[in-house]
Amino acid sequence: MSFLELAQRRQSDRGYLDKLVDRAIIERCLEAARLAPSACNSQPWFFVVVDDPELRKTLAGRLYDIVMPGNRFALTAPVLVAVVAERPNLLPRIGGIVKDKPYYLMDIGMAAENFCLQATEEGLGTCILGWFDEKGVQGLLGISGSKRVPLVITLGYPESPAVRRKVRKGLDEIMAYNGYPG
């Protein structure tokens, strides 16, 4: 499929079939993430893949709470991927402070989207989660308290093969040539 078709198909799936995902497929998704660009090629990411059923169930329990019960669907995902923020190279760290821009988070976002696009190409569904018990996730997975886990990605075969209609602003609402309008 073309890239625009792939982008159209990629969506946040919130229900998965009880079907294992082959590790070779997971590793192709991770390879796509690995190839993402990053500031000064710092590659400030590490991926903890959780496919052990008991650990996955426990981890999924850390992804929702009374404030965000909607993430409970993570219990149905056969794979959860914790994205760990690694210490970026010196130049992006300094630049991030000077420019007040967390470059490492932008880098992780691009890697996560590459992961999700490859998963879509493989016929899998994903959902990127940012609201969860980060300390609980860190403790469960043995991630040092000095590191951050900004995202967890659910991965599996979607419960529904239907591609939802995307509701997005029109191009005329989000772009202008040669200057900001108004």
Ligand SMILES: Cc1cc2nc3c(=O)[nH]c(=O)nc-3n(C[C@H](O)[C@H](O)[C@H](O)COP(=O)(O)O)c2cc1C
Second form
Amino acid sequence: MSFLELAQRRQSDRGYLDKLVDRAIIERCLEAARLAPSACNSQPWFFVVVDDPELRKTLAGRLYDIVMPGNRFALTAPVLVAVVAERPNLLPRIGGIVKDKPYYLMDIGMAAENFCLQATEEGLGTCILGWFDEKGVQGLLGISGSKRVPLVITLGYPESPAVRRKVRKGLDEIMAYNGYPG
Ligand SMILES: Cc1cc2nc3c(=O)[nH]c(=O)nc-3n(C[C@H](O)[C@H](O)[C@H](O)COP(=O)(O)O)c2cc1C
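In place of the form predicted on its own, output the structure of the form predicted in complex with this ligand.
Expanding to the full complex; the earlier chain stays at the top.
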């Protein structure tokens, strides 16, 4: 599969088969995440993989609420991965303040996307979740309240393997050569 095909195939899957995911596959996805770039190579991430059936159901219960009932599909995911933001090195931390850019969030986004692309390559589905009860997730997984959990990723064999048409802005709307338009 070419890289563009892989990028095309990756999609948010919001329903999974009741089929376990081999830990070797999960670890290949995490290996892809581990290789992601980060500001000053600070690698400010930690991944809590939840594949215990009871624990994952309880965790999934903290990923949806009245405002975001759509995340209820997380109950079907055989694996949930909570991405914990670790304290970055001094340099990117200071750089982030000086330049007013939360580098650690960009780093975590890239690691999450690498994870999802490897999962796609393995024939698995993922969905990145950013809306959930963060305190509830921290409490359940023993993560200190001082550490943010920016994302949880669902992982599993998708219920519907069909690749949907991507809804995206056209290239002409998102780029220009040699200067910003207008
Ligand atoms: C930072 C971030 C947070 C997201 N949070 C959620 C979420 O809470 N629930 C959900 O169903 N999808 C969530 N998504 C998935 C997006 O809705 C999805 O990527 C987007 O609609 C494009 O669709 P695609 O991933 O199928 O290409 C999130 C994606 C990102 C990158």
